[in-house]
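Consider the single chain below, provided in C-alpha cells and representing the form predicted on its own.
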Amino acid sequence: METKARTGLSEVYVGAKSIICPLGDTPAKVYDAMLRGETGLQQLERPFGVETTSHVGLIPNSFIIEERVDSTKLENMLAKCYEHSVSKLQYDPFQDEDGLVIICTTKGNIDKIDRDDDPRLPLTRLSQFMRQSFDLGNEPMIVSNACISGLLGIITAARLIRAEKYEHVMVLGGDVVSEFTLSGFAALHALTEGVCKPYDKNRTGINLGEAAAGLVLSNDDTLFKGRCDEYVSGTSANDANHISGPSRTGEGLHRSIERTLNPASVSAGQIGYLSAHGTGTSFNDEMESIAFERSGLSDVPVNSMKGYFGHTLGAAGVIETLLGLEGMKRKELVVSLGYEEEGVSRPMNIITRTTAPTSDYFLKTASGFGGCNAAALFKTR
C-alpha cells in the first residue's frame, strides 16, 4: 500500500472504538453530542469533600452498572470498554499468545487509597484483574507516565507489532476523579471554577474528568468487523523542565512531532487535522503554540476536547485519538469548546466552527507532568 511504499514501515491498522465518559457510552453517541456543543461538565461545590468549587466530568451510573465480586469503578469501566471493542472484532485474539492488552493510566484505583493496606491500589491490579476476567493469554502491561499515558500506550502497542511481539494490541485508558486528584490539582491553584477555554485569553485552569476508552491495533485488517484506519508513526521525548511546568520553548513536543513526522515522511502541510492536548492552563496552552509554529503546524485545524468532558488523566489520549478519527471518518471536526479570543503568542487555526480535515493525516499530540510530551500520526481510510 501507498504508507508501506512510501515509508518502509509495515502496516498497524486501528479500530474497535469503544469509550465511556460524561458524555456517552459510545464514540458517536459522544461525537454527537460534541457537535451539538455540549459539555459533560457539571458545577460542584467541595466536590469529594475537596474545599473548592469546580465544574468536573463525572460518569453517571448507568453506564456501568455490571460489576463483578469486588471489582472498583474503574476496573468495571475498563472491563466495559474492552467487551465493547471485542464485540467489533471477528474473534477475540486476547486470549491466545499473540494478543497483549495495555493498561493507560496515571492513578489507577486511586479512590481506594482511604485504606493504605487495600489490595486494589497497586496498579498490578489492573492487570491481575483484567487477566482474571477475561482469560487473557498474556499478562496485560501497564503504562503510567503521567497525562501523556494514553498516547504512549498506543505508540507502544504498534512498536511490539511491528517488532512482531505481539500481532493483536488493545489499548484501554482510563482514570477516576477522586479527592485525591481534585485536592492535587486545587493545590496547584490548576482548576478553573468555570468551564475550561483552552487558548484562550480569558482562560484560567483545566477541568477534570474521568473516562475509559480502548482501541484495537493489528497488523491484520480483516480482523475488525468494520473500518479501520492506519497508525502510521509515533514518538515521546521528555524535555526535563520541571516536576510540573512544561518547557518555555516547547522542545520536547516539537521533538516528539519532528520524529514522528520525518520517519513517515510526511510534512507539517500534510497534516489535515491536529487534537491538541489544550488543557487551559497558561503555561501548557503557551508551551503548545510555540511547538506547533517551531513545528510547521500553525495553519493546521487544530482543537482541545477538554471542554467537552475535561480533562481525564490517563484515558486522554486514548479518548481523544479515538473520537478524533471518529471527526476524520465523518469529515466534521468539533470546534475547540470554551475557545473565544486569542490568548497564545504564537498563531493558532484553532477550529471554531464544525469544518473539515484539510487532508487523510491525523496527528495527536499530548504532554503532562514530568516534562514528557508524545505525538502520534494516523492516516485514515
Given for the second form:
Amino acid sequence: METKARTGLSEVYVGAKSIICPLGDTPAKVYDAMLRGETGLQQLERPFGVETTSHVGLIPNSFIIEERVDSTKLENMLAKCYEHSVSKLQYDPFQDEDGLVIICTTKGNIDKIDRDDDPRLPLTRLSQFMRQSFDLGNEPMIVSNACISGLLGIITAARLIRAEKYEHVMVLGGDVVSEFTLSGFAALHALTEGVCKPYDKNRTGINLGEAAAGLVLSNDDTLFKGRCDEYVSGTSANDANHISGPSRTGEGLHRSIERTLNPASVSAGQIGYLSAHGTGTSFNDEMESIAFERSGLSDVPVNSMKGYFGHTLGAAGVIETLLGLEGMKRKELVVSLGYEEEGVSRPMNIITRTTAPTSDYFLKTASGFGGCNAAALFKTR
Amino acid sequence: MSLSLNTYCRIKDKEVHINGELFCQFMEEGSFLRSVYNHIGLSYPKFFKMDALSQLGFLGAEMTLMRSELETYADDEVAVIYSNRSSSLETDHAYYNSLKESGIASPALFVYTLPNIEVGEICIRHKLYGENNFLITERFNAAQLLEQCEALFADNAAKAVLIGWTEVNGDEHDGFFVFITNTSVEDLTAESLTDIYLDR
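For comparison with the form predicted on its own, would you give the structure of this protein in the form predicted together with its partner chain?
In what comes next, the whole complex appears, and the chain from above leads the way.
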C-alpha cells in the first residue's frame, strides 16, 4: 500500500518469469550462467548463408521438445514460455475474459519467408496459434514496435490493468535469428566482428540472438505462487529525429525516463540498478550515455546484457526485464559482458564485477528503429 | 454518419474522404499516393524515400493532423498508435526477393521492414515526442485501439492520440485515421468507429 499512498498509482504486480534463450530455459539457469560470465553467442561459418564473422545466439533444439503440428520454432518457444509462466500461477487466468496475452515481436516467423506464401508468415498467425493452443479468452494483442516491442508490451499491459480493462496480462516476447534479419543488419554494417562490446571503446556493432520470454502482470499479488515484484510506471517517447539512427542528444530516451520517474515521484538518485539497451553499436551506446547523463543516472550501476545472448529484438525488453528482476532478487547484478575500456563520452557506472543494487528501484530502458524509446520502473518487494 | 468531435480521414479505392466528405480521387494506375501528395501541395522530399506503407500512413497523418489544432498541444502530448494486418510484409518480400535475385542486401529496403517506421516518419514530420505503439490485428480493431486511447489518457501519458490503420496490397490502399482527444473519446464507441471504417 505504500506505493499507492505515495504516488497515486494503483498496484500492478509482476512475476511468473519464463525464458528460453541460448544460455538456458529457466530464469535461474540463465542467471547462474551469466554470473559465471558465460555467453551463449557462438561462431558459425556463414550463419544462415550470410558472410559475417559476427557470432550469433541460437537456441539449442533440445530446449524445444514438444513440437506441435505445423508449428514453427518461434511458436514452440512462445508456447513453452506460456506454459512455464502459467505453472507459476495459482490458476490460468488467460482462458477468461479478464485475462489478456500480449505477444511482442519484430518479425515473427520471418524464417519462413523463403517458402512461397507460407501461411505462417503473417504476424497474426502467432495470435491464432496461441489462442487455439491454449483456449485463450481473448484474441492476443500483437505489439510490433521494433526493438522496444518487449518493454512497450510490459508498459501497455500495466496501463490496461490500471485502466481496469483486464486484471491479468501475460507479456510474451519472441524473435528468431534468420537469414532475413542477419543479412539486413549486415547490410547496415551494424554487426560486430566476434562478440559485441557494449559501451567499450572498441565496440563495432551488435550480435543477433534469439529468445522468447514471458512475464505476468496482475492487479492481484495472490495470483502468483511464488514471489512477485511491483511495476511502478513506464512510458515510450519518440526522438522525432531519424528512422534508423538514434538521436544525437538522446532526446526520446531522456524524455521517456523523465516521464517514467516523475509521476512515480522517484528521483534518478533513488534508482538502484539500470538495465540499459546497450546494443554495442557506436551510435546507440553513445546516445544512451548522453540521455542517462541528462536524466541524472550517471552514478547508477548499469549493464547491458547483449554480450550474454545478443540482441533479441522484440524479446529484448521482456528477457532483460525479467533477468534484471532476477538480479534484484538475488542482489547480484551481472557484469556488463564485453566492456573493458571507457568508450562513451559521458560518465556511466558500468558494472565490471558482480555487485549489489543500491536500492529497491530497478529501471529498464530500450530504444529502437523508428526513433522509439521506452523506460519502465520496477520495485522489488 | 460522422464523428462530430473528431477529425478523421479515410483512404480507400483511390479516394480520400475527410470527415465523411470526398476530398480527392485519382483513378490512374500506380500513382495514387503520389497524386495525393501533389494534391495537398506538400514539399517533403523524404516522402519519396518511403515505402508505400509509410507513404500511406504519412499522408493519412498529414491530412488528419492539419485539421486537428495540433499546435494547441505540447510536443509530447500527442501519441501515435497505428495498426494493420500485414505488418511490413510487402516490403519484407521486396527486400528478400532483391537479396535472392542480386545477392546483395539493400539497406534502404531493410530499414522499412518494420511497421513502426511509418510512425517514426510521422513523428519526425510533426515533431512529436509522445507515445508510440504499433499493433497487428486481423482486421481494423476499433475496440483495441479505443482501449489503448483510454489507457493512455488514464495514465496521463497523452492528451490526444492519432490512431491509424494502414494496409497496402500492391495498388490497393486501405487507410483510416482518427484524431481522438481525451475529451472526445467519451463520445466514441467501437461500433461507431467500425461503421465509419466499413462505410467506404
